[in-house]
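Below, in structure tokens: the form predicted alone, a single chain.
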Amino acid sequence: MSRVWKSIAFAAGLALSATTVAAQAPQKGGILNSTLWPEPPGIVIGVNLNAPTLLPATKMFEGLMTYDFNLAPVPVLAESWEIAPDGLTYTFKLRRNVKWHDGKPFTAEDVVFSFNEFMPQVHSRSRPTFERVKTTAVDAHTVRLELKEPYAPLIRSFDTLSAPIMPAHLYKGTDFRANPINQTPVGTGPFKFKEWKKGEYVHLVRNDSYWQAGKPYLDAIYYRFIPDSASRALALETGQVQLAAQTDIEFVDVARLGKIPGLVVTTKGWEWNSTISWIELNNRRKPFDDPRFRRAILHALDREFIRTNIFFGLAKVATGPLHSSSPFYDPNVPAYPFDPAKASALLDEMGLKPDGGGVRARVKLLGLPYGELWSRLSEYIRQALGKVGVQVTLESSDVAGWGSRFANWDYDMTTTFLSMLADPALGVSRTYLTSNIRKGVLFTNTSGYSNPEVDALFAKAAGSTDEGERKRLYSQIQKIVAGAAPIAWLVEIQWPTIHSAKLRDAIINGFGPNDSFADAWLAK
């Protein structure tokens, strides 16, 4: 018999907020003020994927579900969906009154447009999944979905961030990266926008045809740009902005700021995310392609001094490829203690000896331009480093210009994180897989690592729909790939959301800052 979902089942995981101070019915009106920093590169998810993009962009954009925070499917524009017993063949219905927000209806062939050219061009995180899959418009309201094999990942790939939909009439012909309709996008979302200031302030409104009546609460949403960290956080106390997530406040205010009354701060709504952070080493350049040499990195490195002196305690430390929340994640894997004796041992096996200057390697550290911990992570790694004999030299750039060299392999090692998703099909595997070796690309295989038999292990793993064999297939992939260690894992990073007491029904899912915001309000 076929899995059906309809849009009652899940009703409920809408109506759950991690902030509801007290049952009391939504006010309409009110402009929501957020810190967003730095400022984006661009605003429309796919042709960018850099953390500041995502949080304006999902309120203008839309995805066919969304997920609760137990990472169950909801509905969004799909009102119900089947999946045929083989799990070949998805079958969605879509809503019909949604319009898109230069008023031209919203249709399958949107859906289909996005799934089938848009997704596997442009989207970094997505085109793995989408490349899989063959989207046909059964009717205006109805779209097919086709595999050639099972993909168990698929009914969770969804989402805004991972698979937005995109208007077909603005977009089917054109270079999607140069549309100057990137410059003011047009989504289905709940806010509409209107106008980016650089260099202080995106600016979205309410969108009165919204297909959710009587939604959004809010009138608008100011995205401020503040580069100074202290007047981020400032701007917070004294109620000038009533939201900061992710990169906005540095982590060493973050505990100072929860106790200040009419300020909450919470780490729900990340659930889907499961971000961890590393540097990424270009394997393609020496001494970078000798894994003794990145072995040293590791064994290099406190990971724990980075985790409470300089997360601030909102971290874990990492141990491979897989977040610790994930249920195919094994701790048994080839591990890296502090330890620089055995760092020193690994260079000297290389050949790598001391000179005069005590050096032995001489490499470069492109710092993320993400704000101060950043900078203080960049400063530990290159003292750390040059401990064992390895001078490091600190870059530093715009995030377009970080975004421009990475993508292009630019570099020798930079500071990242990435976002591991509710699946390893979904969210690790692009990071590893030789096909995702993308030049010019954000956020797929930057570093260069290719094994065949972990390219296999991953697409037998992503076809699986066997619980237990996909767990032993992820298990053998964290053990190859934490022994060759690729790139340094750090830290798994617990994201802090503050907002004001007065904001309501703003982290209400596991993409927290990240959804849509239709259901947000403000109390007068």
Partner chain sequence: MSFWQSFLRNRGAVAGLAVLAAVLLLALSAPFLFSFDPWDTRGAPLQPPGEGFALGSDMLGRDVLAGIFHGARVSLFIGVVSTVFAVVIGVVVGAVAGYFGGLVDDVAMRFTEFFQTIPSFVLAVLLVAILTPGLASIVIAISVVTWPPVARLARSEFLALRHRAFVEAAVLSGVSHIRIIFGEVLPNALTPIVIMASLMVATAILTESALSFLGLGDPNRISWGYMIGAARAVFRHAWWLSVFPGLAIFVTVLAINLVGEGLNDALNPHMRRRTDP
Second form
Amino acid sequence: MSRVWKSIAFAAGLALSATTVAAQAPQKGGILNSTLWPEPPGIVIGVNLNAPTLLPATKMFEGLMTYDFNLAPVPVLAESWEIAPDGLTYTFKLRRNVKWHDGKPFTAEDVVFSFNEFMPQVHSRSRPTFERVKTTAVDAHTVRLELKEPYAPLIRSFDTLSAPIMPAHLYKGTDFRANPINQTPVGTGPFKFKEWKKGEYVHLVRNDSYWQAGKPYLDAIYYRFIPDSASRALALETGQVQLAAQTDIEFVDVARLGKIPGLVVTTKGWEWNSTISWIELNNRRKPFDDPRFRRAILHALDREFIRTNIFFGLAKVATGPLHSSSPFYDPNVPAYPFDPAKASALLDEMGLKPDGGGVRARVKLLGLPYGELWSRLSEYIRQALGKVGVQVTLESSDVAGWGSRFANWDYDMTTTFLSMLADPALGVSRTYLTSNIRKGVLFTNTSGYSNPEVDALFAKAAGSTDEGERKRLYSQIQKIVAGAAPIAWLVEIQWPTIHSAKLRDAIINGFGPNDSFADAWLAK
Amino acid sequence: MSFWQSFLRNRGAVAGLAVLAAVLLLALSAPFLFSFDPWDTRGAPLQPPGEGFALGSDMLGRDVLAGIFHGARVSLFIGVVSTVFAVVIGVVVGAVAGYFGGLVDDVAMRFTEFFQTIPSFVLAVLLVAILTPGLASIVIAISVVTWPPVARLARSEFLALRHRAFVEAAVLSGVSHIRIIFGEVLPNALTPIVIMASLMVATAILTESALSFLGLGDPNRISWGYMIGAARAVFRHAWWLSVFPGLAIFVTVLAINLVGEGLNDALNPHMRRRTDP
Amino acid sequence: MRILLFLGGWLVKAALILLAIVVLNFCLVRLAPGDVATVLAGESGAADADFLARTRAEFGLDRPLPAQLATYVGNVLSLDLGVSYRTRRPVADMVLERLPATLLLTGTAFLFALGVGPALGVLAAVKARRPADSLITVAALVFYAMPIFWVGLLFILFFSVTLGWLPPFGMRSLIPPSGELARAIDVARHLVLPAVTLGLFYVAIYARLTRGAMLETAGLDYVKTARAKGLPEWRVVTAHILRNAMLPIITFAGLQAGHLVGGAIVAETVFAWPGIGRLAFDALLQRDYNLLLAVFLASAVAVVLFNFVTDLLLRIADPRIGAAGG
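Moving from the form predicted alone to the form predicted in complex with the partner chain:
Now the full complex is given, and it begins with the chain already shown.
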């Protein structure tokens, strides 16, 4: 256990004991200040999908369900549901006492509109899911979803981020993106939109007619835009904000903040997001077309060093295509321990002998331009591969240049990270399916890996509703893909959430700070 | 009094020259004194200056002292090369304008003015970003934003010399314009240009460090500005990561300025009259 | 009449320069790889061809470049600078929003430099070759040679982290105190470090400039005549020497004033100052073309405007320029 980790565990332990002491009933009242950076372009999910959009939007909108730390469904706007044995029909009973923020009742009409019209038109991530589904209202509080063929990940697609329920009476028949209501969103969630002061904050207030009686506990939430990470850390230290998450605080600062009494660091609450960082390898180009070269890269990297010194302990070494928090994760796959000699042996076997300068191959690495951590990662990769004779030249670019070159396959290697989402059929298969090799589009199968056997297994797993069978199929996939190593998985990023010890019950499920905060409360 | 005599009488200039020679030595000796790659992890990360690392280590356990030695190469290289480019562009534009005069002069000067209107550092940032950060793009950006003053200076020198007897004589005897410009006029206009160029090297080093600090440096070459920029996230925990490379920039730029002033005093006859009553 | 000609000529020149800048910036920015659609796609974590095509169509990025340029120039002429690709707000608003912060910072630094620099220069020149002169000359050299961002970091390290006297980042406290005066003081406290950091560099330049110019004029014949006539030394210094030494100061002040808008990228980055320089840098990283062009245009307008003011001031300070140039 590294020093960083000890301190985080220590701080978490403190918080835990504090919670047990104060395990009384939640207290009402109080204003929560949270950081939010960068300032989002909009705060309606679907119309915008940027990470900063989600924090305020998830407080105002709700989905039919949410998912706990193990990604098991928890009812929200749906009271109960039933899946037909053939997996083709889903029937949802909706809550009856739910009202939109403008006072109109929430009905099956809203769900039908959201699934049939809103999602397919604006929500680019959920579009493929809801294009498979036909939704109809059985009565005012019952909806039925029909599929042409079974689609297992559907049951993990009803959270606020993937399928927020939108008010049909305000959107139907309008241009969803240009609708002025996007500026003053109306949802069903525990908090209502109050004000967005550009450059300063988004202000949400308590929804007094929320369907869960007595909730929410907080009076208001301010999402404050603080452009500099050092200033954000300072704001946490001085108690001006009580919550910061994900990339708000530089990883190097997280451990320091964790030692401060009154602050809590946790890495729980990102189970839905489950991010893996990897080096994308362009399988079309030599020498990356040879699996031995790709394996040599993995053996040449000390991922434990990366975890401790670059991610400052806020990471876990990744083993393959699935995130370890997934219910389908299988740890028994071909492993690639740090072993430069093995890497050299693999390169020798390929016939890549060192030249006079000790160089076996010359390749380029396009670094992810998301800040210092990623620059350090690129620099480490260059040095580590250099040690086994693979000479790496770093290419730098800005976000636009990186995205454009990555999407158009104009790279040798590039560092990236991606969310694995709630189901492998949603978040994992997109990186490996032959059918998802789409030039010009980010977050598709950009490496060019193609294996008909893997394609068939993915298709079978997505179409099966038997969890046991799916687990077997995904195990098979993980073994094959990890063996081929089409990309070099580095670490699972454990995004930190740093909050005041006074803030309780904020991180209660797999969505962490992106939960609705109906249950969150501030101790006096 | 000879040039050297008057230069050596200027204590600041001599000190500057000595420091500059030391920095040059740093740059030249880097591959021998620190034969390893300055990007390599050499020990525990974030070690303060002391036994293991004379000037401490950074977040990946890289040796700060080695970085400063190797970084000197980049700073000096960019300073000198971009100045050479800027002087060449400036002299050509200014010489053509001053020598030919009239419409050519007008066009060339409007062109120069135009470049002076764009805030220079903003333009440099934009150029480096567009050409993608690297040694070449930084040199190009710095030369593009620094040549206009050279052009103005060269033009005024050429205007003054254009109608001197020796130039008129050369024109009358049918010598080509190019030969007159570079063979006859330029050597006589060179002194103030050399003085200006010496000071431009300092500015170029400062500009390079600011670009690298903003993350627009060459990612494959360690430089002083990069070291400070990379350390920014941890500068509250590890002061040595920003203080030492900054000192290196400061001392080098100061030395170049002192030498430039010494040159000015020694070469500029008007100023010499002032200092030698 | 001559002043009208001067004004008219200046207006035509300014318009041409600004038009050229608009065209140049447009071309430069479009040369870069990647566009705003890829940035937005990257941030949303999912993107399909449809999303990219729709975003490009929305901003007219799918049209041929000359058509885009023509539209843009036409819009600029009608003072419509367009909408930010990222926030979809009018860029003119965004620039105007950030302008006060930058002007406050650069303006304070400017006044600080103009107040302190020449005074130090005069002092050094009057006390030439005495300890005061050496001290000022060395200090000026030192601050001239230090990178601004490094001075800023050292100041933060010393005055904020070690001593805790002044806030290190931003322009105001996160939750500003109530009351007009308390708020003004809050901003002023945040302003000290960045303004001094930026200002010291210019103080150094003014001090060097003034000292050099004064020593140069001091050796000229008419000053010697004035002295020979028995004028008191302070009269010689103020009436004869300083008046002539003013010219380079005015020229440089004009140059610095031109950079009031675009000249603080580095200082704004170090101190997280919410100004236009940071806006430009962020816009560049996010490929927000319209926003970037608006910032450039704003800073170029400032340069052209202050060139004009400088010209005017120089004419007043030294009538010979008007006669020769007019």
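C-alpha atoms forming the largest set that superposes within 1.5 Å between two forms make up the rigid core. Every value quoted in this text rests on a predicted model; they were computed, and no experiment measured them. Residue numbers count along the first chain shown, from 1.
S.K.: Following rigid core alignment, is the displacement of the residue 499 C-alpha between the two forms equal to or greater than 2 angstroms?
M.R.: Residue 499 C-alpha, core-superposed: shift of less than 2 Å.
S.K.: For residue 435, does the CA position differ by 2 Å or more between the two forms when the superposition is done on the rigid core?
M.R.: For residue 435, whose C-alpha is compared between the two forms after core superposition, the shift is 2 Å or more.
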